[in-house]
Structure formats: C-alpha cells, structure tokens
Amino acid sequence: MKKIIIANWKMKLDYKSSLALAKQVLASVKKSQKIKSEVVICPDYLSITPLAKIFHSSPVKLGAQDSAMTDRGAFTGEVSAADLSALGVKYVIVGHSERREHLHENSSIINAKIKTSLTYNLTPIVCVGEKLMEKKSGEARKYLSKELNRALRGVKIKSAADLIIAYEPIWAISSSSSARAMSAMEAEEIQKFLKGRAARILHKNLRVIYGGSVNSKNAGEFLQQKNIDGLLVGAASINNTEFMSICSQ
C-alpha cells in the first residue's frame, strides 16, 4: 500500500480560509510530480460539504476530524458516520488524544465509533499515545498494547486498508508548549511494536503512521523507516508550502 499524509487541520481556520487553502492544496497536488504518498484532508465540520465538492474526483481524499458512536439518534452536536460516507468523506480519525483528554472519551466509545464508521465504509484512523509519566515510567508498550486490545474488541476488518492505526505520543503533540517529535529510529521502534499488536488482535497488517510534531524537517526521515506507513500532520498542515514539502518527501 502507499504511504499516507494525513492533514488533521483541527479547530485552526475559519470557513473561507479552510475554502481557500483546500483550493491551494488541490492545485499543488495536481501540478506536483514528486507527490508518491495518498493525501488526505481533515477539516473541521462546517467545511466538509463544499471541500468535498471541491475534492470530488481527485487526488486528494477527504477525512473527518470525529463521527458518531452511532448512526441516528438522541445525539445532540454529534454527526452521523452514515452523512459523513455520502458526503464523500473516506476517512475519520477516532480517538485522538485531544478529545481524550479534552471530552473525556474513553475507550468504550472509542470502540463503538470504530465499528460505526467501519459499518459505513469510512476508514478509521485510529489515535493511540502514551504521555510523559508512561515514558518515563517504562510503561509505555504496556499502556499501548493495552490501549489497543480496548479500542478494537470485537471490531472486524476486511481488509488491510480497512482500519489505520495512528501512533502519536503525546508528550509529543505539537500543541504541547514542551512538544518535541520523537526520534525517527524511536518511532519506528514502536510502529513495529504496534503493527505485531494490531495483527494477532485483527489479523492483518495494518498501516500504521506517525503523529506528533511532523513538520518538513523531520518528515522524511519519518517516512524512510520501514515500519512508518504514514503521518499525520497537525500545525504543520495549515501552511500550504509547509505541508507540500511534508508530502513530496
């Protein structure tokens, strides 16, 4: 499978300046030839209607930022992974630490939004990190491995491609004022970890990308390793030139 750029631009911009840099981020992909990578956008909610007239039939993938645990119901704010799939979203990021923290999602509702976007065909990308004290700790591998034997319980896969499983520390998030990223060589450590976890649970070798302070100096060194199959990319992802180069990498 191809490597991923995933662009997470999160609560960043306002609707005309998601409009336009979607419009700027199309026409590099489309005049770039060094571009190998599949590219996916993720904006925030009011900006997914016409971003995805705009990617209609391109390059350039749309993802969600969140979905639903379900597909209809009492839900207030939430939004339905059924509209998300027949607006041309085809991916969503479940479980980043932001909302983890932030919304208090805990793995149970995790779990459910898996399975929900997996039962509409969207692919989840699914968030997993450990903070400092796990670090430091050396409890790092034991909170991940058990992080995600909780998220994917009972979930099924198809394919490979059906499920990304999103590696991004996070004492290494770029919105962390002592943010720095991880070491190519540490990263690529726990991918492997992670990727022989995921397996024995779904039994498939799933991608797994990298997240947490990726900008255009590190990039490439990320995405040499063997065991990175992709990232993804927040502050980084709002600077058109700054993203580009992520991606020609």
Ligand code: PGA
Second form
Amino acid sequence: MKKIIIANWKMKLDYKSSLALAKQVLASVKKSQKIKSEVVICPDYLSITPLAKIFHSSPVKLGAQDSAMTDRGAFTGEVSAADLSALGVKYVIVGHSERREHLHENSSIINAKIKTSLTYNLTPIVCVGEKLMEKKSGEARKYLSKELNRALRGVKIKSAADLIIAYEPIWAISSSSSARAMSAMEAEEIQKFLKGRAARILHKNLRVIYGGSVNSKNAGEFLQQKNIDGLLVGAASINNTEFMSICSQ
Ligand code: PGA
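Could the form predicted in complex with the ligand be shown next, to go alongside the form predicted alone?
All chains and molecules follow, beginning with the one already shown.
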C-alpha cells in the first residue's frame, strides 16, 4: 500500500482561506512529479461541500475531522457519516486527542464513531497517544494498548485498507506546551508495537501513521521507517509550500 499523508487543518483557517488553500494543494499535487504518497485533506465541516467539488475525481482525497456516532436522528449539531460519504468524503479522523480533551469524547463514543463510519464506507483514522505523564512513568505501551482495545472493541473490517491507526503522542502535538517531535527511531518502535496489537485485535496488517510536530525537516526520517505508513500533519499542513515539501518525501 502507498504511504498516506493526511492534513488536519483543525479549526485554523477561515472559510475563504480553506478554499484558496485547497485550490493551491490540488494545483501543486497535479503538477508535482515527486509525490508518490496518497494525499488527504481534512478541512472543517463548513468547507467540506465546496472542497468535495474542488477535489472531485482528482488525486487529492477528502477527509472529515469527525462524524456523528449514530445514524440520522435528533442529534443537534452533529453531521452524519451517511452525508459525508454521499458527498465523496473517504476518511474520517476519530478520537483526536483535542476532542478527547476539550469535548470529553470517551472510548465508547470513539468506538461507536468507528463502527458508524465503517457502515458508511468511510475509513476511520483512529487516533491514540499517550500523555507526557504516561511516557515519563514508562506506562506508554500499556496505556496505548488499553486505548486501542477500547476503541476497536467489536469492530469488524473486511480489508486492511478499511481502518488506519494514527499514533499521536499528545506531548508531541504542536499545540501542547511541551511540544517536540518524537524521534523517528523512537516512533518506529511504538508503531511496530501498535501494528502488532492492532493485528491481534482485527486480524489485519493495518496502516499505522505518525503525527505530532511533523514538518518538512523531519518528515523524510519518519517516512523512511518500515512501520510508519504515513503522517498526520497539523500546523505544517496549512502552508502549501511546507505541506508539498512533506508530501514529496
Ligand atoms: P501538529 O498536529 O502537526 O500541529 O503537531 C498534529 C495533529 O494534531 O493531528
């Protein structure tokens, strides 16, 4: 399978800037001879409809930053996986640490979101990651194992391409006060561990990608690792030159 580079624009751009950046990304991807990875853009909800038109039948794929945990119904403020899928969205980020922290998403919500996304043929990008506290106390693997077990409980997939695990150590995400990227070697060890855990649970050799302070200077090292199947990029993805430089490695 190709490596995959996923841009998580979070809520960093206004509507106009999202549209402008999407057009720049598409033009650059079409022009580039160097990009071998699959490129996915996850904008905010408001920009998804116009971006679905911009990226339609193009090499750039569309992802959402979240989706509802249930089917259609009385869920004020939610957006259904069915509608995202009908619009042409292919991927959905589930369980990002910012949603776990600020919106109190717990593992049963995350588990339900994964199952609902799969029902509508969206590929969930399931985020797991330890806090600095767990890293320092040497509990990171135990913690990650628990997060993975809970998120994937009762989940069934047909092929390895149906679900992606994103390893994002919370202390490495650029918005955290302690932010610094993990070394590629250190990430490789944990990715290998997560691959093994996920294979035990889902009986498939899933893609496991890395996220946390990735930029054009360190992306190459991460992508050279055997067990790093791609990158989830936040801050560095909202600048086209920087993002294209990451995608070209
Ligand atoms: P960052 O964000 O690249 O800005 O660290 C990654 C993420 O939160 O997905």
